[in-house]
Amino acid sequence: MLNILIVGNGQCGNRILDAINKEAFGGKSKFAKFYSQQKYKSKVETIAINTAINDLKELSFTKAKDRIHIPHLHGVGANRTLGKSVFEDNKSHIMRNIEERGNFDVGFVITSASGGTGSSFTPPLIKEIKEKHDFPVYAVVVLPFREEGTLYLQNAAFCLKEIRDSGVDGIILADNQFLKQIGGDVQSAYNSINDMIARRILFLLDALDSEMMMVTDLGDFKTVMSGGAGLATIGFYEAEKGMNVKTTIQKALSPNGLLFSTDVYKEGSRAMVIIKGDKSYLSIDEISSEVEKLSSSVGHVFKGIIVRKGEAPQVLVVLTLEAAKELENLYSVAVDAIHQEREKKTRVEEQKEIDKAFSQIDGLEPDY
C-alpha cells in the first residue's frame, strides 16, 4: 500500500482536489456521513491550501480538517510578489500541517500557474517538502487561457520556470487553452477540466497500487517521469461500446485524450501505459503493435496490464516530453506580456508627470 500526499493550491488546486475525492468519495457530499468509505487503495492524505477563505468554502468534497486558510484579506490578487511573502510569513504552519500527517512513498502538488495562491506558494513549499523529506514530489499545473490576460501570462511563465528550479521530480502539463475544445458554458468547461485531471491522477494511483501483469509500479513512473525535460502530460480514454483495445489506446494517444497540445510521436521521450478492462478485450497482438509503435518513436515505454472482469478497455499514458512546442509559444506570448505590463508603468509614471504639472497652480486663482 502506497502512502501518498496530493496538495492543491490556490482556487484551480482547490478544485481539481475537490474533483478527486468528489471520485474517492462516490459522490457523497460533504454533508453526507461516508467520509470512511474511501475508495482509494493506498493511503492518500488530501491538503487543500488557499488565502482565500470563501473558495475553501465552496469545496463540497474536502473534509473541513484538510482545508487551510492562510489569512490574507480576500487571496493574493494574482500578485506572485504578495504571495511569496505571505507563504514565508505562513510556511512552518503548512509544513507542521504536512508533518503531522506521517511519511509519504510519493506527492502531487496541484495548482494553476497563472493566478496568484497557487502560482506563488506551489514552487517554494515544493522545495520546502524536498529539502526536508525525500519522497519524490510531481506538480500537476495548470495552463491559463491565452486571452486571460497579460498579468495571467506573466504568472505562469514565471511559476513554471520557479517549480522547474524548486528541486520538483517531474510537471504534469494540463492547459485550459487546449483543454478548451470541451465547449459549453463557462462554468460546465471548467468543471469539466477539473473532473479530466481529476480522473487521470486517480487512475494513476489506482494503477500504481494494483496487481498488474507485466507489472507497472512507483519505481517505474519515476524512471519515466525523469525522462525529457522534465515535462509530461497525461492521455486517457474509456472505450466506447464495442471499441477494441487498440483503438482505445489510440484515443488515449490522441489530441482528445491528452492534458497538454504535444505530437506524442515527435515531442515524447519515454512513456508508460497503463491498460485495464476484461481480459477478453486485451488482444496481445493489437497491445503489442501500438506499444511498439509508440516506443519506436519515443524510446522506452513501461507497459502495465489490469484484468478487470466485465470492464470495457480503458487506457491512461503519461508521456514525458523532450520538446513541447505550445509550451515555446506561451513563453513567447508571455514575453509579449511582460513588455506591455511595463509599458503599461512607464505610462502611469509619466502620468505622475502631468500630475505635477497640475500641482503647480494648486492654491492660486486666476488673476485677470
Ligand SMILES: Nc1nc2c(ncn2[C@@H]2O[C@H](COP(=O)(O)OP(=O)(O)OP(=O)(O)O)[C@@H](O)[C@H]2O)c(=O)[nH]1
Given for the second form:
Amino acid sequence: MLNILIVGNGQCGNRILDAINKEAFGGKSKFAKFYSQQKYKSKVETIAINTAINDLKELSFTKAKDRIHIPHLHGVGANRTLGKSVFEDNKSHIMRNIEERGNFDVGFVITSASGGTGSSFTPPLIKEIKEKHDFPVYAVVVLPFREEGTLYLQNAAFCLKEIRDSGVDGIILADNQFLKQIGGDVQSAYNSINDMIARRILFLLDALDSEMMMVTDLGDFKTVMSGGAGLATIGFYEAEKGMNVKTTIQKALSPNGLLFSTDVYKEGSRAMVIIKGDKSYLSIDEISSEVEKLSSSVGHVFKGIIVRKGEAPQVLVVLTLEAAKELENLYSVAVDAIHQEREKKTRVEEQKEIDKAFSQIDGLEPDY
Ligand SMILES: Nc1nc2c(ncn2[C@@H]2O[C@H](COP(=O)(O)OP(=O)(O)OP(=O)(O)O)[C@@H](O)[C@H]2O)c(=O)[nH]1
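Since the one above is the form predicted alone, can you give the form predicted together with the named molecule too?
To see the whole picture, the full complex is given below, headed by that same chain.
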C-alpha cells in the first residue's frame, strides 16, 4: 500500500483537490465526507492550502481538518512577490501539518501557474519538502486561458520556471486554453476540467497501487517522469459503446484525451500506458501494435494492464515531453506581457507629472 500526499494550493489547486475527493468519496452527496471512507486503495492524505478563506469554505468534499487557511485578507491578488513572503512567514506551520501526517512514498502538489497564492506557494513548498524528505514530488500545473491578461501570463512564466528549479521530480501540465474546447460557461468549464484532471490522477493512483496482469509501478512512473525535459502531460479515454481497445488507446493520445496540446509522436520522450477493463476487451494484439507504434517514435513505453470484470476499456497515458511547442508559444506571449507591464509602469511614473500639476493648488482655497 502506498502512502500518498496530495496538496492543492490556491483556488484552482483547492478545487481540483476537491474534485479528487469528490471522486474518491464516490462522487455523491456533499455530506459523504462526514460518514464515508475514501475509496482509495492507497493511504492518501489531502491538504488544501489557501490565503482566501472563502475559497476554502467553497470546498464540498474536502474535510475541515484538511484545509489550511493562511490568513491574508482575501488572497494575494495575483501578486507573487506578496505570496512568496506570506509563504515564508507561514512555512513552519504548513510543514508541521504535512509532517504530522507521517511518511509518504510520493507527493503531488496541484496549482494554477498564474494566480497569486498557488503559484507563489508551490515552488518554495516543493523545495522545502524535497530538502526535508526523500520521496518524489510531482507538480500538477494548470496554465491560464491566454486572454486572462498580462499579470496571469507573466506569473505563469515565472512560476513554471521556479517550480522547475525547486527540485521537483516532474511537472504534469494541464492547459485551460487547450481544454476550453469542452465549451460551456467559465464555471462549468472549470468544473469539467477539474473533473478531467481528478479522474486521471485517481486512475494513476489506482494503477500505481494495484496488482496488475502486467505490472507498472511507482518505480516505472518515476522513470517515465524523469525522462524528457521534466515536463509531462496525461491522456485518458474511456471507450464508448462498442469501441475497441486499439481506438481507445488512440483517443487517449489524441487532443480528445490529452490535458495539454502536444504532438505525442513528435514531442514525446517516454510513456506509460495503462489499460483497464474486462478481459474480453483486452486484445493483446491490438494493445501491442499501438504500444509498438508509440515506442517507435517516443522511445521507452511502460505498459500495464488491470483486469476489471465487466468494465469497458479505459486507457491512461503518462507522457513526458522532450519538446513543447505550445509552451514556447506561451513563453513568447508571456515575454510580451512582461514588457507591456514594464511600459505601463514607466507610464505611471510619467503620470507623476500629473500629481505635480495637482500639487500646485495645495494649500490654496477657491476664491469667489
Ligand atoms: N481549471 C481550473 N482553473 C482555474 C480554476 N479556478 C481558477 N482557475 C485558473 O487559475 C488562475 C488563477 O489562479 P487561482 O488559483 O484562482 O489563484 P490563487 O492561487 O487562489 O491566487 P490569488 O487568488 O491571487 O490569491 C486563472 O488562470 C484561472 O483561469 C478552476 O477551478 N479550474
